[in-house]
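Just one chain follows, in the form predicted on its own, and it is written as structure tokens.
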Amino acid sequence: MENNRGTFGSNLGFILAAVGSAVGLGNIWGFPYKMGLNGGFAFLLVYLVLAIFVGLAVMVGELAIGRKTGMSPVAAYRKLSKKFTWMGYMAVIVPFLILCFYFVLGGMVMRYALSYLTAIFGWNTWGVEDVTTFFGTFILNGGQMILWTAIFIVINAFIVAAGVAGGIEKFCKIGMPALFVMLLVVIIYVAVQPGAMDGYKFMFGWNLEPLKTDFLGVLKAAAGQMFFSLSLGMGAIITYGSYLQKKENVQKNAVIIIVCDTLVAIMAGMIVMPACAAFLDGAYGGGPGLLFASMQQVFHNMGYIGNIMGFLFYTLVFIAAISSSMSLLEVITSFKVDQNVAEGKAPGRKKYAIIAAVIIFIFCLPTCLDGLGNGLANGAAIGTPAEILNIDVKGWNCDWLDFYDMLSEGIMMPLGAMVMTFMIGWIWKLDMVVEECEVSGHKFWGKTFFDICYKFITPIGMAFVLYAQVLTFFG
């Protein structure tokens, strides 16, 4: 039954919107191109290491949190302590950030799903006669970019407006199936064209070298994407543990989730690995461009069969994409809410969604007109964060979508996650998670293994993780 907040009607609704949640472009888009940037098995092998013995530990740390305080990040930190009220503040401000350029790439995704399905039928929607020029005339047309960033925004507005349960839950039972049965079935026709068995080898094959060669710029790559794949640091699994029933299992609910979104995340690498090994000659570093402009140029190559893979290929990523950001505007939508509740008003759900959607499309509007790092030089609407700033480029200011990442998840993730597990670990203890998590009656394993990351590996890896990010971005 759901209170004035909301809540999930079923524990499979829950774990369908949080694997939803986690679930999104950090596998489709983030793994396969840092995976091709950062020695292909090497970075998957660091992955799944800190995906143990740090996403596992956070995860479970902020479920309980969530839901022992049944309140979204500010108020359920400022209950624990309000001496860190400031990292419920940040949990707030790190979805924000992270939505200034996730709406835009979501934008992007439905404009290439549309031209696919379209072309299945004859018509072509590109706009160019040949459709592999396509990425770099979109992103530099900025009226398209800020139509499709507006129309993707406004369906995350709709869902999160109707509620967690007649929202959230609803789209997530249906989305969810939907994406798996649509990676297999690329999956499968991947598999079988000649040369795709090299991406395979490319990233499963045992290759330890480049962890010889750049061990940190592997590590924060992984961890970036660690974080940025399962929703850690955001506030989005507080928010979500927040309506979740006291019955539930936290430590079962933890394993899933991070099982199957690193399962997503491996599934989008056997799409897109072997794809490069079949369609592109084994070019496997394209970089954030990996989504768009590489994978069209496979669809390209595959021939009319190519338009109906690329619609059910850009129709996962939409899904995977909105079931993500829905959660992050949730987060935002979440903190009014409270605050509403809080004082004995009315929740306002539908006013906050609408407000905080319009916000953060006045901040989109840099990403959509920058043309994704050309910048005034190459004919975008308006300068990159360093030509703004006039200095050299440096990375975090290449493009406003590198400048709000390196906000959210090159700092104020690692940052969260280590100062959250030293709280557990050395002020609140691990008698805080243990308690929650055995009030449904579940007896919480591993308590030494959990004991030994909150004191010691997760702080002290996110600490190291963020001064990696740090001397990256700034020397």
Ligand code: PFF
The other form holds:
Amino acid sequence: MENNRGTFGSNLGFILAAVGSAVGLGNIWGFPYKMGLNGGFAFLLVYLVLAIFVGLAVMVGELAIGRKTGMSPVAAYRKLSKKFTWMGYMAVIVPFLILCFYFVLGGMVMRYALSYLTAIFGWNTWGVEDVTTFFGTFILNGGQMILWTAIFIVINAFIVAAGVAGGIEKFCKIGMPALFVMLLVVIIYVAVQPGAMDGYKFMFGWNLEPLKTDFLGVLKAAAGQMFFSLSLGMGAIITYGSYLQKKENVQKNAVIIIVCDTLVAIMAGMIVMPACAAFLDGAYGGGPGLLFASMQQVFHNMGYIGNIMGFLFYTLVFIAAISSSMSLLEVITSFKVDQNVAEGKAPGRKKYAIIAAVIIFIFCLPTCLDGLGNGLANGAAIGTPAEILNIDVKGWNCDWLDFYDMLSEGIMMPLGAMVMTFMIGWIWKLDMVVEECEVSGHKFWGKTFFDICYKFITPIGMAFVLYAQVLTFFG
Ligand code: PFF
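Next block, the form predicted together with ligand PFF, ref. the form predicted on its own:
Time for the whole complex; same chain goes first.
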């Protein structure tokens, strides 16, 4: 049975795939822009504390559940406790909802990378020349948005259909080291630009003032970012854990994944912040448009070399995005594969990867067509949920992207993480995690620390995040 589902070829392959899942738009898009809006260093500090006290426990818990059961989330939770099968379903629905906007953003990144590639050779300057208007025009062009989303989805489906070792692991083994090298090249180039220093000061200079003015705001932003960035609370890590071999060290792998993910987020910040300092007069607060509109302006201001840097930068964002989106698609595909295998049928991986991709594509259409929140009022093809349902929007934009994001990242993800850690802390008990981790022959370290995390810190922290999110969404 195990073989029918597929498995990673090596521990390195597993680590690179899990790091690939974690390192994504969350790191390179979300981290710098949220840091830019939430006080730089103060945000970084809170993020690091959360990754250690919350992220590590949840990561170890999810890997252990996945490997212990050898199943993707629905079957895994059912095996642990029938009453909690709903958690498994939630862990499949969340990736589905995330992909309804993640695929669209991935397609946009791909278009940016190709724009810069063609600009290097002077074949055309589309997307590079009309720097101030390009982003706005692009997102209002429904046909273009759909086209690039579709291309991105096809590549994803192709890789997931090729299997865990044959597709995902193979891609990540080449993609992840390449991403790292490209990050380094762009970091070094940006570092030697006059004025870059201010960006580092914003990121690393000791300044806790933002925590005094809006502690809750910074905490909420950092917590949401940490969960999303580490791929926690939504089935991906459980699924990858189910392919992890029994001889491998779960705790060590969890630490490696978290360290690599955090490192890449900081490295992405070390591109975006100094670049904004050097080329955009320190305009760090570009918000969600930072990755597209602000960075495009940055590369434009670099002159010709900006085409090369832009190409490298968006290519590395593309690799990061696709290695994450394939892990989300894998969660959905493996849900059906596991069902088939349990019923003694052929796994049907290819078929279900394609079916899932097509269904998600249909749900991506509203995201492509509402002009990322421009809505009918600003010339988009369809209305935002706020326009359609006539909602009086309070703390969020209520466009289709935010709508999918609110349901998934905002509500279901903290809920899932809260219930999971509560169950480990109080019902299934830490022993379940310890036993699974020690199967490999490695001693479980930090029992008291993990116990306190599962029993108190994580469930209470998540309850708080959930409350804060609901307040944001419903004013
Ligand atoms: N961690 C990815 C990112 O930072 O972009 C996004 C993600 C992937 C979230 C896989 C959830 C997931 F299950």
